[in-house]
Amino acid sequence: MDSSNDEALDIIVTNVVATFRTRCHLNLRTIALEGINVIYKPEVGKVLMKLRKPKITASIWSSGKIICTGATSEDEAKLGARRLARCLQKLGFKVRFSAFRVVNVLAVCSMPFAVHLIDFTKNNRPIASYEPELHPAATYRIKNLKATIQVFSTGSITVTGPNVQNVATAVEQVYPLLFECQKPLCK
């Protein structure tokens, strides 16, 4: 970060996607019909369940495999799992929590200035793209972070990355190129 800009930057966990296998075959139809807050969508061959808390929808498939959305933290996203593979012994398999994986997570980050997105992707050519006849916002890799970064006009940025701790980097690594391209304050 900058030493003059003792401001610290807000980033807000907005979604967390983790998987995990029940190393059990699931029969779709029995918790269709005996579980509770589920969607069954046999078309696409899968169930939809959500727990309230923590507030988490989960894509179950009868092979074992679950993907679980809506998380704000990895903590929350295992704890969501948990309850799951829980819900599901109840409902009489015989499950077993393995290869718990967060695979995703969305952050949603406000920068303290607006930035010049022409200016942005012109200093970081390679590796930043800016169509606005496509999308508002200038796309931002980071290749070895596994990060990608949405910046926007207004210094609103969301990123995407494989964990919290990757998310956290690349906006610390991003906030000197956007603080270079800042547009002035107008009066």
Given for the second form:
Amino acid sequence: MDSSNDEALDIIVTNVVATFRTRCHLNLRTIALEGINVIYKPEVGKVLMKLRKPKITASIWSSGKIICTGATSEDEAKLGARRLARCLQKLGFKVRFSAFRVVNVLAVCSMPFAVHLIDFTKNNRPIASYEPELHPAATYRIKNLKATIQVFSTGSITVTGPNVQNVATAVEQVYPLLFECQKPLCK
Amino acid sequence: MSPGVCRTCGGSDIDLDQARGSAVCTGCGSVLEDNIIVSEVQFVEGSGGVSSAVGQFVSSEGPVKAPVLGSGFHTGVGKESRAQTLQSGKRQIQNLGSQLQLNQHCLDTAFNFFKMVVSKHLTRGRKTENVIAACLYLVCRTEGTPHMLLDLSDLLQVNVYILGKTFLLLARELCINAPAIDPCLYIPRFAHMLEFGVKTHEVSMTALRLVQRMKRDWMHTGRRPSGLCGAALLVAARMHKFHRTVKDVISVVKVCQATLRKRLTEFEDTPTSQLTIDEFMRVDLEQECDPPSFTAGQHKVKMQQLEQELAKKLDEVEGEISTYKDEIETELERNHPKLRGVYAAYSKEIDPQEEDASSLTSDPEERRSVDVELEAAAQHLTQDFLCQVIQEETEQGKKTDDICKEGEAGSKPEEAGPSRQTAPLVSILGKLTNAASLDLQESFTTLKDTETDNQTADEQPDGGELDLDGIDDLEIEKYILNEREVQVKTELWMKQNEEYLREQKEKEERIKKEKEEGTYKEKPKKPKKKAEQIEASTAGEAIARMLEKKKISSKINYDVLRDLNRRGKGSETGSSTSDTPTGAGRKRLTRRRRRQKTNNGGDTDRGLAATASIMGKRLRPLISTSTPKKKKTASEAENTVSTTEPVKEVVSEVQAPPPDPTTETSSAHVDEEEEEEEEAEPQEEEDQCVSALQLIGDYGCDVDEEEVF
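Now that we've seen the form predicted on its own, could you pull up the form predicted together with the partner chain?
Time for the whole complex; same chain goes first.
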């Protein structure tokens, strides 16, 4: 996976967020009353629907915009979205599946070494920021990839980006920087 | 300023005469400059022989104080907005800073930061006090003062994370790299607050050593520095025989008990904690520890691994036990004499036992209701018996392995993924047993799931059409409730959300009512200014009217403007005839409405009637647009009367009955009048209105029409 090490780093994608449009107006009350696993929030104006098969939670608005969260891969997100659209079709709405777009991907990765956050922040001054009073991790933002990496002192990192490819590239980019500031483990 | 080279001859020899203030070229004699401006300080002699410098002191922060003119009359301009912002910012900084006991230098730096922020327009959309707090904290960080963000949030009663967000943004935008917080900075401050008296310094030193040790042991990354300080101070205090409780320390350091306890236990885990006090002061251990959360994670992983191994061993043991059990049973059966005749019934009893054994294995199948599984289970059972029989006959483990593995291979094409799971079991047990068959059945179900998943993972380009490929309709139908369930759920939901539904109903009713009255305002979000449209014949008139309405600027003398406009009125009326009647009607409408707005002092009767007429007037454009251009006033009046009748009902809802006849008559009356006016001479009407105005005695304004009763 990464060039400077023999072992491969496991990048585990934990969450994929995607949106799509049904191009038709949805009656939230009907959905709320006739569906299983739905939570209706009239104050906000949306319905939460949870699917079991790809474990997905979808927020449905009456304008026809739907946000799916909880999938573990881009394909799964698409599958879940299609399942959801099919379910809405069965409820009687003229649903069309359009503008499917993966918005955000969250992945975690664990380095085999601990990282000295203060050195890391010092070396990458404007890009990295570390504020222990606010958050235990140092934040590193890569502008051109639009990815944000949070580095914890134990060596675990979480990466968020617009798609899985970007996330992988971001990890590869940040690995050498982390390697420099590593703290050798005594055990 | 000094001329370098002569323009005419090019010579550089130029003579500057300060007295005359001229520059002359000595080569050709041409005068290059006359009246040279000098920037020198001049002195004047004041009364009493005191000489003072000429000039005014101008602050660098712009015209903060307007120069006092003559008698100190307050100029109408006032200060500029930017200067005001900066001034108020400075005041707030001084306020907050003094509460934090910051010195003047820090406050000035903070103010400089604030000026930078304002010039970059970063104060937009943020509360000024948040921005001020962020500037102050920025200064604290760069100067290294022992102030925490928590202190600032305490003073302002604002969530510390909001302040932190602002602070991070400012630091990023201003490109200021605040150095990382060192917990050592806070020790003296907290020690002072804990009141150790004479020994404060010693305790601080000990605490500092402790903190440095903690840093080396990797306890400080990712943690709030205040927590570490608290733990260090507590230990240091105890070391010096001060009985400071956890509560005392918490109140000073601002962390919670749980955090402090945790830090203490983490420190306990390090080898340094084992040293005695004297040893600690003298010796420094070389070994460094891993971060505590890392060790915790490792610990968890180890526990999980142990659990897995234990589970595996349990399975093995179970498997062995069941094989022994089966063997014993078969042995017993074989050795048991076969019952015949009368005792055949007994043999049936034994058989159900065996059947039970097989039915046990088949129950899970039925539960899952998959035909394949039934077949496979039957296969496995027969193989099971086969294996056992063969084993008893040959008693060669290897052969059974082969046969079992053949049996495995037969079913292998069906098992793709979980073969990993079955392989170790097979190798451990050596032959299929009940337990193993159960596991295999489980593996079948998981396999089926993975297969279906694989199918449904096919990609299709979305052209708006929903691709049904691979979506299991049956499964999806499970997501939809049937009729009965829908009813039940509807009831439940209605009961749950009664409040909200009631509110919605009330809102709808309200809107309906307003719609009927005609006062329905679509949505409060839309700007109400749209309602009045200014119709004017010339651009100048339109601007004048708008200015009057809005009274935007304090620099315009509206009275003069009005007079100007009125004098020009005579020429304008001619052009107004070109307007459509509806346009004119609307014009008058707006004027009347505005007139009404400005007319506060009317008596109630007139007021009511006026509002009533407004109702009529407002409907007027509706009426006039629907009906064609009128010729007969009578018919028009009739129309208006007839239309006002249904309107009357609406109007009566709002107003008391008495004004009703007046409404009708007045609206009809005025309508009639308007008709006449429109048809005949708009000029006259306006003149008439002017005179009426004067009669009534309201202050004259551009709006000339008035309700004539």
